[in-house]
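Consider the single chain below, provided in structure tokens and representing the form predicted alone.
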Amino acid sequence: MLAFLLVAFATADPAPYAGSAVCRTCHAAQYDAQSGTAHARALKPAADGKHDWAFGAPVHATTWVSKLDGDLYVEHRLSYYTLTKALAPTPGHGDKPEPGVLYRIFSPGSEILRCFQCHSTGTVSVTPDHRIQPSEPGVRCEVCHGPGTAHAKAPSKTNIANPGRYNGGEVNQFCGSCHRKPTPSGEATNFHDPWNARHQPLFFAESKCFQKSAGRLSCLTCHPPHGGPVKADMCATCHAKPRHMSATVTAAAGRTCISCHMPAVKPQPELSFSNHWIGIFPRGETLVPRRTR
């Protein structure tokens, strides 16, 4: 295994990769877009002058990462959370010392290595000093149509992935690479822990909006692939009429449905994710609705 992470990360041809810049050619409109995007934004170096590499948007967070001696790399103790405009420890640290976690780039896990990967577009190589070095930071154009070289140089709808394409199912497995993938038929969840919240692929495949949609509801429904805001009123499309008691029409009076329907979970008090497990939920409840047929 671990020769085989050597060859695939260390020694891979990033020839079949264009890179973005080259996609904006033909593209401009969809790359203007996709630049402004959270996921063109995951990764980039950082400019504080104290770390290597900044993980994050931030729309929630970002979390600083650095080289050590060797093939260690460290992802530092304490991360900046935008919604509360301050430090606090970065996510699974805990109480822990600092500098904060530390990862070898070729341990069996290859944990720092797919967190560059998940973060980035093309192929992530590792440089004879040791020195991890994604080819184009954030997750742009090829992420997800794939590498493009073959596309710039004779464009066919038949060189290119398009996700468009994609039935609901398809889509949740493909975001779900990194945002992880739905739960394999026979293997446990914990639902009730709010950090399993943030994996959304996880909890839309338990909606019964989606199990009935018949392949149609996706993440692309809700969300623009190449930027702009949630589409927060796509329920109208199936609940057009919905049937709510009076109270909690009166209740819901100016809310929308996400908010309802979506609630947020705050894993720790810096940090909010919307629960993608679309349904209804008992008062005070947030993670596990109520179970409808």
Contents of the next structure:
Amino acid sequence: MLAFLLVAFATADPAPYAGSAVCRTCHAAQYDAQSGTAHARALKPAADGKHDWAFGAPVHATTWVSKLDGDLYVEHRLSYYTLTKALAPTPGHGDKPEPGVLYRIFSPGSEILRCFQCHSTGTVSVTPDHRIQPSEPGVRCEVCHGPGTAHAKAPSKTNIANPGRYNGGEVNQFCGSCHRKPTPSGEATNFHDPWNARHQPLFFAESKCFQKSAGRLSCLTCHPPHGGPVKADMCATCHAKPRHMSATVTAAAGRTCISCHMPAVKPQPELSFSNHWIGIFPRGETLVPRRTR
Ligand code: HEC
Ligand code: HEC
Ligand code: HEC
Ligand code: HEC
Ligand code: HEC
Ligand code: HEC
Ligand code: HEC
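In place of the form predicted alone, the structure of the form predicted in complex with heme C (HEC) is requested.
What follows is the whole complex; the chain from before opens it.
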């Protein structure tokens, strides 16, 4: 996706991105559904008058980012955590002084511009007075469907991208452009670090379900792209009768497949993620499942 945004800077069309409001005129159902997702709300102008931008849906947390002076931005030291309904240090800020971590816009590989790129749609620009300006806040239509101005003018299937046509590996790569891509053989990742469990494509790529499904199982099998509940009951499509031998499993009536095979991982008390390395976990272990075959 980041490579894709850079390409957009170089195209001849000055406004290849139409914005979701334009898509809405013909695709109201998708627009209405998608507007309620964490994606759509991943970035907003802050509503409190004290900060510039609010990052985070806030399904998990909200982190504020503001312009200071010159080309300096600050990621504020305290974030709001939804799980605990309280302020606590932003991840990585525990030992940092107020106001928080400072970033220069114009630095090599500018980290602060990258925050905006993953949390917004279209090109990110910088105004003459050094304000960062995303073309559309939040992860909206054209992140997944590509620049849509030409399609909106002359709708056809051939001038708009559709990730519904990608196979499982391609979806991993695509969603991984923001959620982090699987490494070629997985060895560069520390799977014992709970912070890495938020990189779902990496963990998912290690699971037997993914590896042995010949591209049929992808993020989109469980996550409807325009919102709606996770399809957590789809395990049965491939595992109609799982072979549960141990008495503990048989006795655990009422527990969901997910609670045992995609356990919750808490890198800090305020944040919880689901382990996407679907597997058989030894008691007390939530990160790396038992290695089979
Ligand atoms: C003027 C009406 C109109 C606008 C505006 C419009 N679309 Fe479409 N879109 C259509 C029509 C009509 C089709 C079906 C085309 C066909 O079947 O040949 C379509 C098809 C699609 C498809 C399915 C393509 C496929 O693979 O089958 C996607 C995805 C899509 N539009 C996304 C978008 C997005 C994103 C935007 C905003 C950037 C947008 N559309 C704006 C009319 C529109
Ligand atoms: C442009 C970057 C980007 C791309 C590409 C992207 N996402 Fe996301 N996604 C995000 C961000 C940012 C969030 C965090 C939203 C928040 O909580 O603020 C997120 C959150 C989510 C969530 C969590 C919703 C929740 O309730 O916690 C799911 C599920 C998700 N993405 C799935 C996908 C899938 C599937 C794909 C590929 C089809 C994808 N994403 C592609 C940036 C992206
Ligand atoms: C490579 C893309 C990428 C970059 C760069 C990025 N984010 Fe995110 N961010 C994401 C994704 C994807 C999620 C969703 C994580 C999840 O729910 O699993 C997310 C989630 C969040 C959340 C919700 C809390 C959470 O942990 O889920 C906040 C707040 C946030 N990001 C702020 C920021 C800030 C501030 C920066 C810059 C310092 C930044 N992000 C840089 C992709 C990115
Ligand atoms: C996270 C990625 C993602 C985002 C964001 C997204 N879409 Fe889609 N969209 C998809 C995928 C994947 C499909 C294919 C669904 C399928 O085949 O079941 C799709 C399919 C479509 C289609 C074809 C008809 C259908 O519903 O299957 C239209 C039209 C469409 N999207 C419009 C939009 C519009 C408008 C927005 C913004 C409001 C949007 N999409 C945002 C991923 C996304
Ligand atoms: C698209 C089909 C598909 C779906 C959907 C699917 N799996 Fe799997 N799963 C597989 C395949 C294929 C294997 C490998 C079987 C083998 O090696 O014989 C597997 C293996 C497993 C294993 C054994 C893991 C190991 O390391 O040996 C478990 C546990 C499992 N799946 C649980 C689940 C659960 C729970 C869900 C729902 C959240 C699910 N699967 C969804 C296809 C799927
Ligand atoms: C087998 C089903 C399944 C597949 C495949 C799957 N997910 Fe999930 N995902 C879930 C479940 C279940 C949750 C927990 C939902 C909840 O707690 O409401 C979840 C949660 C998430 C979240 C929220 C943060 C977290 O970790 O709990 C994100 C982001 C996410 N998935 C992204 C992805 C991406 C990206 C892919 C593809 C690499 C993917 N998922 C593939 C079932 C799946
Ligand atoms: C209480 C925890 C627990 C629950 C709930 C649970 N499992 Fe399991 N599962 C296990 C354990 C432990 C094993 C290893 C075999 C054993 O000890 O019975 C296993 C093994 C498996 C296997 C590998 C054996 C095989 O059939 O190939 C699959 C697939 C599987 N489970 C799928 C599921 C599905 C689907 C659900 C939901 C309907 C589910 N499990 C619910 C704990 C659980």
